[in-house]
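Taking the form predicted on its own, here's one chain by itself in structure tokens.
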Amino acid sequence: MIPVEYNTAVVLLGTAALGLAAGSTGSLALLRGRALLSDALAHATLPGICLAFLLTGSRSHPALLLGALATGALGVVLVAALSRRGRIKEDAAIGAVLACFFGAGIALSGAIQRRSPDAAQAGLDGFLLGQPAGMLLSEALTIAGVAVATLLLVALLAKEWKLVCFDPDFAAIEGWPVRLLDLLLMLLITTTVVLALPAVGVVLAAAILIIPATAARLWVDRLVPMLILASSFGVLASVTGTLLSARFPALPTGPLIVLAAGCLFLISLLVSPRRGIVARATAERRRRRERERRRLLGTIFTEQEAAPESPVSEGALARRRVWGPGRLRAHLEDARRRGWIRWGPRGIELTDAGRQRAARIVRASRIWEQYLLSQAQIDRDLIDLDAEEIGHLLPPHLVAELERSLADRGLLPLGSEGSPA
């Protein structure tokens, strides 16, 4: 085991507890659309810290954090008032409150630093980027206690959070106290942001809430797994940043925690199985290849249907200008390996399996075309004319009606599913 000094162990306890609370609270803030509000709230705490020092003359963390809590709550109230009762959108209200409060905090901080030599040693600048190295055991235990209380509250109201986050209108119609739950969420965000100030500071407090939650969102679709994963990411980022800062004392802990969380987000963005860049690129490449396979089979079937006695050659397929010579050869070889075509003495021929699939493809394509021509009530961009299955968008009775219309004109491929063989 790697030996950990007492001070590092205290900081680890505090930052790990912070990451635990920030992950769960940040998940709710992200799903409820309050991510930007958490940033405004973090910046709104700076003038409260300065005012608390001016009023008490004390560097006591409880007094400074109470001041931060007061002005942070005031910032939330102002944003809500401006966006609900005025003609200002919420993002504009958040931007205005963030800028004004942070500007006031910087001005007060500068005035305090110039006030006297004693005031210059107040250490208020540590609240900008965090200064967890001076964290006491009592402060770390306080953060841990609040983190546990936050998790219990989130777990107790998990069902209510789920409803409010994903369908607030339905929740309001059903009589759920949406405003009260929103107010409680704001209280959780405010508390977590205030707890984060000694560790990551005003500037980065919102990052420790939002980045782990965003990374977790890339992996899961349900609320409870997201809460668990985001909290785990928060703890992992906090522990990693703290240990790196202990190993390299010249590097500040708060920014390292945020950078560790950012690395987790980048990894999630790349390799998450459903929303990751690699997975989406792979799925898109697979869909593109499958579309090309369907198009090739449909084209060969159409050529044979138009001239049953004439062979289908590569030249005839190339003249359609759908594929270049190299791509056409690669698609034909792929279809041959899959047992859909063969090269006969008269040219390219469909096997029995290839003919059955090609008939389904052509059938679906012609039904879609007939639908678009006769009674389209759906955006053409939502339709894949190369798709084999169409029942997921059109009801069975409509498919049957379109099939009859095509069969009456002799346009429905024989042997395809749903048509007379």
Contents of the next structure:
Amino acid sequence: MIPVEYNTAVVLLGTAALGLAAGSTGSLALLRGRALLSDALAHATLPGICLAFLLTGSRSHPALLLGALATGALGVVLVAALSRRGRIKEDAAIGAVLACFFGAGIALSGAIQRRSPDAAQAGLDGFLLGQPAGMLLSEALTIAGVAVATLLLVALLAKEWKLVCFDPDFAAIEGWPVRLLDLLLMLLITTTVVLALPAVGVVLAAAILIIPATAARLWVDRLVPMLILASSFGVLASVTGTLLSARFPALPTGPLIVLAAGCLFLISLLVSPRRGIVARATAERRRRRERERRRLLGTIFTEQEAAPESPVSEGALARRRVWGPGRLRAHLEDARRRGWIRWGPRGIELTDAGRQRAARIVRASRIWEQYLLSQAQIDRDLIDLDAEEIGHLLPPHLVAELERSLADRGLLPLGSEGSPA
Amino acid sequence: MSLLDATSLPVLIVAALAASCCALIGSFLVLRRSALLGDAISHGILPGIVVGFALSGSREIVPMFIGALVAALGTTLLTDLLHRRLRIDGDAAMGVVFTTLFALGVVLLEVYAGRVDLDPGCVLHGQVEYAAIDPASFAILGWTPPRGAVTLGVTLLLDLVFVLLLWKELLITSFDGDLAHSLGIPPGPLHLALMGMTALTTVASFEAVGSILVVAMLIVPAMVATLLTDRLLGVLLAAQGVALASAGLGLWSAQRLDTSVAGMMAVSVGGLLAVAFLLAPGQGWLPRRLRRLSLAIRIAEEDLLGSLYRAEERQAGGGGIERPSGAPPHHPAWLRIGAGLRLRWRAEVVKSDRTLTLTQRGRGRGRRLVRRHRLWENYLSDLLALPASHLHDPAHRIEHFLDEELTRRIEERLDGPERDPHGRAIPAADHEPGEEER
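Write the structure block of the form predicted in complex with its partner chain for the protein whose form predicted on its own appears above.
Once more the chain from above appears, this time first in line as the rest of the complex follows.
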């Protein structure tokens, strides 16, 4: 562990508490579809900060953050009013409020700066990209207090959030106060964003809500684990970012925190066991290989069916042009290892296990084909199926009927009778 | 200080050019409902700009543009990948990608601080003033244009060429994506091309208006325009007007208040949006309210005329069976009083001895209303077989909305009935002697 100075420890406390609150609030915001609204909210706080400075002349955080709260809330109300009805879509309303309020903030801070350059340099510029280095212990403790209160509120109402986030219509029908809960959620988001301003700044405040929650969503499907995981990601990103910026003082803390969160997201994206890229690619490859195996067995079976006397040669399979020579050899070797085929003196032979399996595969695919042709009336060209477990998909009497019609035409594979139907 | 003096004019030109090319491309973003993609791209290109700058060591647009284009495509493709392939909520996918890239850009700015002459604040909110005094490396007829104006002028030209070349494709995909798809216009390449133009426009403008205020210039003029008109050309032209007006207003107010031009441009365009939202003729809040008010007054007027006409009928004894009419018109007192005053002013009723009497003109309107009401009752009773108790309320609602032609057709369909289901006479369509048409 790096030895931590007093100042850094204070900042660590503050940003970690912030990460904690942002993770849980952000999860709710994400699930309720308020992710980018929180971005508009964050940008809309800038004119409030400047106005509060103009009105009170003080650089103390409480006054400035109250101003931020006021215009941030106004921004959210305006987004709702603009997009409630008529032409303007919510995303355009979000963009417009975000950019115009930010512009107003820039204009106000420009005016302040040109009148009293020193004040602006010290106080207001830090709010753009955050300046947690100067955090006081009292401020860090305030953030921690609010974070704990937020967590308590989220935990106490976990059931209500779950309902409102995953099935708001049902919640409304059941008589839950959806509007009230939404309002409360908006309040939580606003508080968290405003608290995040001194640390990560107006531009990136929403990021520490959105990113840890989105990363957590990749790992879990349930609300409570997601809240816990997102809060942990938030704390981890905050601590990493803060320590990095303590190590490299030239680099800004806020963006480093966001970048750390982004890295956590990237890692989650790659390695998450259920929705990660690696896991998906592996599953996809496994599925494809399984399909190839089925195809090979089925092909050998039909070849043998067509000419029972002559053995199946590798050349005959290659002539089907399904696989290239290398692929074919590899698949055959794989099937041999699995004990489905053996190299007989005159060519490829199916073992008993292989024959049974192959018969099942061919039977299933022919029944499917027959079903789609006769019952669902689908064109033969559109049919390409190799589902083996047909019994799970079609009712037994239908399977029997299809089998009969196949048997009438001599197409029912021999050796497949005992298979589950 | 005037907008057209030697120091202000270059600023105005740069501001107007930036606003103009942003509004042009932004119109398509708004119409295609990807307004926030503009937001995402303008944030996401920052690392590309910084790296391009750092590698070339200069503020030339070409390396910055290449970097920005790569970053913009990265933003778009990553967002798309997260959303489509990995099923992450669209908003969140976008939020994650552009904020992370932006944070990366800010960190890179500090890492390359020695080599990159870009101030983080300046990246966010731009400096039209500096962009306007930085001269180009060449002169036209002895005049050296500001470098920003040259860059933005070329960008505007490229945007215009892009829009003109792909006019039909942009038109169809903007309003009807499915039709475009069925006509074989590939959505992917066109989308990418639009993203490329957005990136180019954003890079060219960010020096003047900054990466966040670019968003205001990209989407707000088009939002104002869609409140004003329905046609693509109209939207584009109106957006240009709004963009130029906000550039002028922004510069003027910034000079008055001694503050940032780019910031005041965003405030101005926001103000124009507010005005349009409240006052736009078709879509605005106030016109909608007024239309509803005038409809309410008309209905109250007609109800008053109708009840006066029925009272006259009863006095004349020609109305058939007496029966209190169903629901009395429910109108608030102020609306009834207003309707009465308006009718008196238009000489459709006169007041004497505290009672209202119809004039000829008012009687005609009342008669036509009662005629519509009773014909509709017949229609409901004959063709929809509704019981007599269910006839009045629907007729009372629709009597205000049937026009003469429709009423005549209903009458024809019913073979010109003389009495309504309650046995009251249906007034004739033609004028009674001395009555004048409205």
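In this text the structure is predicted, and so the values were computed from the model without any measurement. Numbering follows the first chain given and starts at 1. Between two forms, the rigid core is defined as the largest C-alpha subset superposing within 1.5 Å.
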Can you give me the rotation of the smaller rigid part relative to the larger one between the two forms, rounded to whole degrees? 9
After superposing on the core, C-alpha shift for residue 313 between the two forms in angstrom: 3.8
